[in-house]
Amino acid sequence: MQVGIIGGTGPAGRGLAIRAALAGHDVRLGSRDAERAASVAASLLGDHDYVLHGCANEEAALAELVVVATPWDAVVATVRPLAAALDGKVVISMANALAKQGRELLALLPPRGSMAGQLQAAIPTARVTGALHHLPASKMEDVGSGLRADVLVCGDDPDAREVTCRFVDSIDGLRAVEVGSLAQAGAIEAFTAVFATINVRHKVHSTLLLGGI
């Protein structure tokens, strides 16, 4: 699949980009600065022969499947100008609205209940799903880390959820778990604060693994 990652030069985007490319996808790593994106893509590739190249966010938005990997407070401003290019496409939201207080990360409540909801409102003709929220960026980028994680997937469009689950399952170490409509996104995103606080307190990179399923 051709996968575009909007705002992909940060830690979350880099880790997803290299693992998606390793899974055989044609990856467009997007950024406001196309030259920076090209530099980051080249550093991720090294001597490997994957299909991964850097580009402007506008080009990343033209891909078959699009992931929004910008920091949560820049999601709407970044994506709204790309609404026409994203019309009808599956767009994965992986943003979490968090604030640090002491040694804890606290979940913030966006006006529409979740960042996935904010994104869907900004690009109403796209098919937004929520996924990839609880993954430690450093272990994602290190493809030899032995990462194993379950990924919760939600969205209002059943076909979009299915596409998102297939994409997640294609990535080594990840298993998609479909959980229902976009109304679940608020709880999923908020729980990221728990993971982040565990990681800070115990100096680990924890992941979600569900038993019994």
Second form
There are 2 protein chains.
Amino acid sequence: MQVGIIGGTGPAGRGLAIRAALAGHDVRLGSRDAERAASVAASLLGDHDYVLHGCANEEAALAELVVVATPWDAVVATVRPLAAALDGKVVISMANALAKQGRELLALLPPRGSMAGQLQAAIPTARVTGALHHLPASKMEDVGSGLRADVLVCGDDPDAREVTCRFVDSIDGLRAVEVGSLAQAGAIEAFTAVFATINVRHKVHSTLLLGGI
Amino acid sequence: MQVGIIGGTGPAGRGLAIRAALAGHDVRLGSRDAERAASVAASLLGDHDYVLHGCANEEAALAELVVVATPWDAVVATVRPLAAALDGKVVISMANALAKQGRELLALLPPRGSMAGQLQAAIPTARVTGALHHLPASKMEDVGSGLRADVLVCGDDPDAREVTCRFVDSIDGLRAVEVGSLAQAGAIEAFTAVFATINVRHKVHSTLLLGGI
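Shown: the form predicted on its own; wanted: the form predicted in complex with another copy of the chain:
Complete assembly follows, chain above in first position.
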């Protein structure tokens, strides 16, 4: 599958890009700066021959499946101009609105209740899902880290949820767990603050695993 | 340890009561109706000789460690009259403000950001912690269910967090993970909506397990 990552040069985007390429997807790592994207893509690839190349965000938005991986406070401004290209597409929101306070990360309450809700409102004809929120970026990028995590997937469109689950399941170490509508996104995103705080306080890279399912 | 459970006759309170008694604690299961508490305690005990008895909420509040297990919308009204008895004590909030909508549970936003925050404001001289939010009540009450879960513990008072972690760790199948201040409670409580929705949609009793810690 063609996977476009908008804002793919940050930690979240890089880890996802290399793992999606490893899974056999045709990955377009987007950035405002296509040259920077190309250099990040080249550094991720090293000597491997996966299909991963850097490009402008506009080109990443043309892929079959699009992931928005910008910092949370850049999501709306980055994606709104791309609304036409994203019409009808599955667009995965992985942003979490967090603020650092001392040794804790605190969850902020975005307008519309979640970043995924903000994104859906900015591109109303796209089919937005929320996923990939709780993953430790450094362990994603280190493909030999043995990362194992359950990934919560929510969204209002059942087909978009299914496409997102299939994409998540295609990535080594990840298991998709479908949660329900986009109304769940706020709780899922806020919980990233809990993970981040655990990681700071306990000096770990913890992951979500669900027992009993 | 003496453990008082305010509002202990509901599903959450019952499961905690029997497991705390099994762990060797002296458990006082409280209710508005002491007779009802006595009958619930007796039914939980069966033929066992653990230390578990039913009582009025006022008596439960006299225990060394107090857990508030009422439905979320009864927390403040139930606990405020007990403020004097709870002065200086560690009081664990396990309430989650949730609303059902179709096949999903949705997280509500309580005043002060969390039910634990509401509770702390109602009993300002107590040392409130948040814990025990994500546990499937039926699996808690069924002591042979093989339940294994990580329990997130937050609170502003470091000693109260430590007491709460020790209590959680004393219960078979549970592992405490200390998260930080009571500012984390909102995100922890809201995430219960995600668990409850997963459980409804997938017909499971899922539990939180953290990898990498």
